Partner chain sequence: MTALTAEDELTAEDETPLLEVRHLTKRYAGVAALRDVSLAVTKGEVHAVIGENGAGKSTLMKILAGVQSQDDGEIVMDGQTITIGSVERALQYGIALIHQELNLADNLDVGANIFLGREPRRFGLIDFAKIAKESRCYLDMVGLDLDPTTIVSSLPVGVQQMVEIAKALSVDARVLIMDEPTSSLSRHETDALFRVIESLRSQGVTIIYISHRLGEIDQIADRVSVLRDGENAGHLTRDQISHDAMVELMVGRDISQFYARTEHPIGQGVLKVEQLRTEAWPQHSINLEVGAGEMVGLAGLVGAGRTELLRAIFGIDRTIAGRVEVDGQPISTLNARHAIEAGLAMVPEDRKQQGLILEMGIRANIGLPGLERNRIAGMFLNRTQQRSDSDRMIREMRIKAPNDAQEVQYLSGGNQQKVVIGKWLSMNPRVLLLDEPTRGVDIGAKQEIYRLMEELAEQGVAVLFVSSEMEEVLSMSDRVIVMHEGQITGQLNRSQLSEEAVMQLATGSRNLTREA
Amino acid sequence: MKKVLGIFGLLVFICVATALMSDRFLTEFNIENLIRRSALFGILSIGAAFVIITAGIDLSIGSVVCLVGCLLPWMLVEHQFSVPLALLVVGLISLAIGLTHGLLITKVKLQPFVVTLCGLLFYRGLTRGIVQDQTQGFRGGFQGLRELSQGEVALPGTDFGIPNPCVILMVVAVLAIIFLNFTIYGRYMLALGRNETATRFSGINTDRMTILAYVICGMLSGLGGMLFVLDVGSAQPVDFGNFYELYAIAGAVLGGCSLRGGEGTIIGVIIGAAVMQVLKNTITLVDAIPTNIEYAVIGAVILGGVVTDELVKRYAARRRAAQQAKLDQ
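Form predicted on its own: structure of the chain on its own:
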């Protein structure tokens, strides 16, 4: 809870500071766009959080976003797939990617970093090969489907609406919270991240939990890719989804997920994803900040989160040791 309150305080501070430095920050257009982008990256961050909770990592999120984001309009426009069939295909592809990652890590005993780094390269290369490096778009069609990401839920008595991706994020978040905190499998997953050996010796199928984490991450990456392309309307396979895995991982780490595993809250992850998007928005709106330092900011934020997590761990360990010493006396 302290971590959640801390990151929420950081979010409020950045918002207030940006509003004071730019009169464009609090405009209706900017706020609505900021909420939409935060929701889209929040979905990716929740997927990354499940993997990080198991002490893993997924570097392929951005490439999965690219693969799904390019294949969906490619199937609908170029090959006249029906909407349900196209959605089913990209859903199965996302599931298969997560399942493959999980199996390679648990059965072949490969490192998550290596598996997902190879996935980062493979899925983008595969996408470029399939669509022949051509930009894929909806060509003005499928407006009903695109409302899934572009539309909004109107608030009674106001001109402001909640973007549909935010509603989808709420659904995903509620399901994730229920799974992690109120099911036996969620507790197994947290235990796996804290101590895999002890969890395995207690009779829990740790391989199954690891595979499930990567399947969830793959599915949410695919959902994110679909929503992103429905939002912007087109996808260029060369750069669509570039570095999205960094935003997802940064959001999860900022939100309280320890890279050692075993810790994390979904609410914190969502706030962490929002912090990343507000920072990006700040860099864009505030003239005094160069726009070309965006990735430097992301790197600094990730490093700061990791350093803070390490310092907190050490402090907690020393405090427990001191308390134990007092009891022994």
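What you see is a predicted model; the values in this text were computed from it and never measured. Residue numbers count along the first chain shown, from 1. We call the rigid core the largest set of C-alpha positions that still match within 1.5 Å between the two forms. Compared with the form predicted together with its partner chain:
- Hinge assignment between the two forms, with options Val108, Leu259, Glu294, Thr197: the rigid parts meet at Glu294.
- Rigid-body analysis of C-alpha superpositions between the two forms gives a rotation of the smaller part of 7 degrees.
Starting from the form predicted on its own above, please write out the structure of the form predicted together with its partner chain.
Just this one chain is shown here; partners and other molecules are left out.
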């Protein structure tokens, strides 16, 4: 919980600092847009968090976003699929991708990094092949469907509304929190991420839980891909979703997930994802920071975050050891 407060403090600090340095930050348009982007990346980060908690990694998130983001308008516009059918297809594709990753990692015993790196290359290449490198868009149609991303839930009595992606994120987050903290399966994932062997020795089918984590990540990547393309209206297969896996992973790590596994909270991850988006926004809005050093700033902030986390952890470890030593004497 302290960790969540820490990262939340960082988010508040960046927001306040940006608001002080730029009068464009606190405009209705900017805030709404920021919430929308943060929510979309938050969904991806939650997916990434599940695999990271099992001590895995998913590098294919961005390519899955691209695949789903291009195939959805391609099916709807080019091939006149009905909306439910197209949604079913992208859902099944996402499920199949997660399942394949999980099976390759647990049954064939390949490393997550390798499997999902191949996925990163494969799905993008596949997408570009299927749509022949042509930009896929809704061409002004499907406004009802696009409301999923573009619409908002009005807050009664005000002019403001909560962007729909944010509502979707909240639903996903609540389910994820319940799953991770209140079900035995969530506990299994945390346990196996820490120590797969000991978890297996406790009679738990760790393979099944690992596969489930990749399925969750695949599904959330697919959901993210769909919402992204509904938001912007078109997808260019060459670069749509490029590097999104890194934003997703960075958000999860900044939010308190350890790549060593077994650690992380959903709230933290959502805030971590938001920090990434606010930072990007800050760099764009604040004239004192040149836009071309964007990546350097993001990299430095993440590094600072994890170093602080490590130091705090070491301090806590020393305290606990001392506490125990007193007892053992």
